[in-house]
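In structure tokens, the next block holds one chain alone, the form predicted alone.
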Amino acid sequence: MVNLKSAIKRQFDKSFDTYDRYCSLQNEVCDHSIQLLKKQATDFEVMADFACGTGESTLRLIERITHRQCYAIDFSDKLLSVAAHKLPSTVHPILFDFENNLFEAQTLDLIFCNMGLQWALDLEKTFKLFQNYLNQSGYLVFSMPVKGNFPEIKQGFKYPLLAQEEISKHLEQSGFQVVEFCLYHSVRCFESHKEALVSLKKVGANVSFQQALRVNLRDVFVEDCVDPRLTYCVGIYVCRKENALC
């Protein structure tokens, strides 16, 4: 297990001046995650952007969410360094794993997280660290690939996602009620099946896809996938702390 995260890390290190240019889609559910929260509250104290990346969620969050207080935590340092440079003064960078103990209990209101949870070992002991983070009216919004991500590519070719029943079972048994929520489908078409792969290397999102690119294009992809494109499935959560876990 402590492998696979730094191969994840490692694959993240190595987008740090790529990710920017071949984001959008990341771009495209963070706009999504944050209208969705809009609808529930637009003014938090203090709020915490987990695996920000480059910072450009935490940009658009801080854009259109007012707040007094926000962090950017991530544990790629090539990634924070990027975010640090372009996020304002007032925004406090931490290079941190999120699956490990970091703030003390009821010290956030938001916490948001775009596109990373998909990569955490164990996601409900990290549900309920955020859950103990969160103050008792505090929100968690969350966006993350399902159970579904990537159709075109076989099975053997793609890192393991949850469905959306199994991650609303591992939030309501770490204390938090859904109040929200969107299955967002998207398809990226490009030149060639290679481009798309790289596409995600770009990104640092290739852990289980290094072999793919040294390999027959025709054994990654599923027979009938002839047009060269990717189709995201992904959940977008928007959260409620409930009452405190005992």
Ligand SMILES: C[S@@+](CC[C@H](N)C(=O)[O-])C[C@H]1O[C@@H](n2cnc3c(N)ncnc32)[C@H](O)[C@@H]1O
Second form
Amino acid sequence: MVNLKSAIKRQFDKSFDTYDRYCSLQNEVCDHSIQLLKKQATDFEVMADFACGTGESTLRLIERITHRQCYAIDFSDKLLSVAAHKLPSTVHPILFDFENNLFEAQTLDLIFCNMGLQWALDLEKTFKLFQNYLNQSGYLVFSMPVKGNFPEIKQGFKYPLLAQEEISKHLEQSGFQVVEFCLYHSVRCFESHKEALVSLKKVGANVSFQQALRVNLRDVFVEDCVDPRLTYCVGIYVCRKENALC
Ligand SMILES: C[S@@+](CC[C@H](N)C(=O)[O-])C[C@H]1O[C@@H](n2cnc3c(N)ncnc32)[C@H](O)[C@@H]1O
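Can I have the other form now, the form predicted in complex with the ligand, not the form predicted alone?
Time for the whole complex; same chain goes first.
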């Protein structure tokens, strides 16, 4: 487990100078998540962007959501330093692993996490930490790829993802109620199969593909995937702390 986490971090560290040029899908999902959130609320006292990466999601969040205070958290020092240069001094960057305890109970009003929680080794534990950080009427908004993502790639070369139902179960067990959900699909086309995999490496999402880039690429893709493409299947969740609804 420790080795897996270090490997994940290493791949993200390496993407520090390419991430921003290759993250159009992440940005689209982020915009969509903020739109869904704005149907519920637009104004929060204290908010935190977990797994903020190079700060692209934090920038979008602070522009569109009224707030008094904002934290940007990531465990990759390389990505966080890009974020720190880009974000205004009103945002507090914190180098931290989101699977460990960071804030006191009931200190946050909004927790945001764009395309980061698929990397949690124990998702339910992370949800429980988040639940504890939120105040009584707090929101958790996150997006993550779900089972069914990249149908073009053979199972053995994909990072294992949870099904939508499994994520909902973990949320329920952790004291969250889902108030908005959307399954976001997007197909990206490429010049070659290699370019498709390289696009993932450039955003650091290649912990399970490292080997793939060294083998015959036709073996990585399913037989009927003739046109080089990747189909993203991402769950977007807007949740409320359970006791807020009682
Ligand atoms: C796909 S990037 C998303 C970055 C940003 N939210 C965005 O929308 O561009 C995923 C991020 O999750 C971070 N990450 C993965 N596991 C993490 C962990 N356990 N603790 C903190 N950050 C983590 C990575 O360092 C990376 O910056």
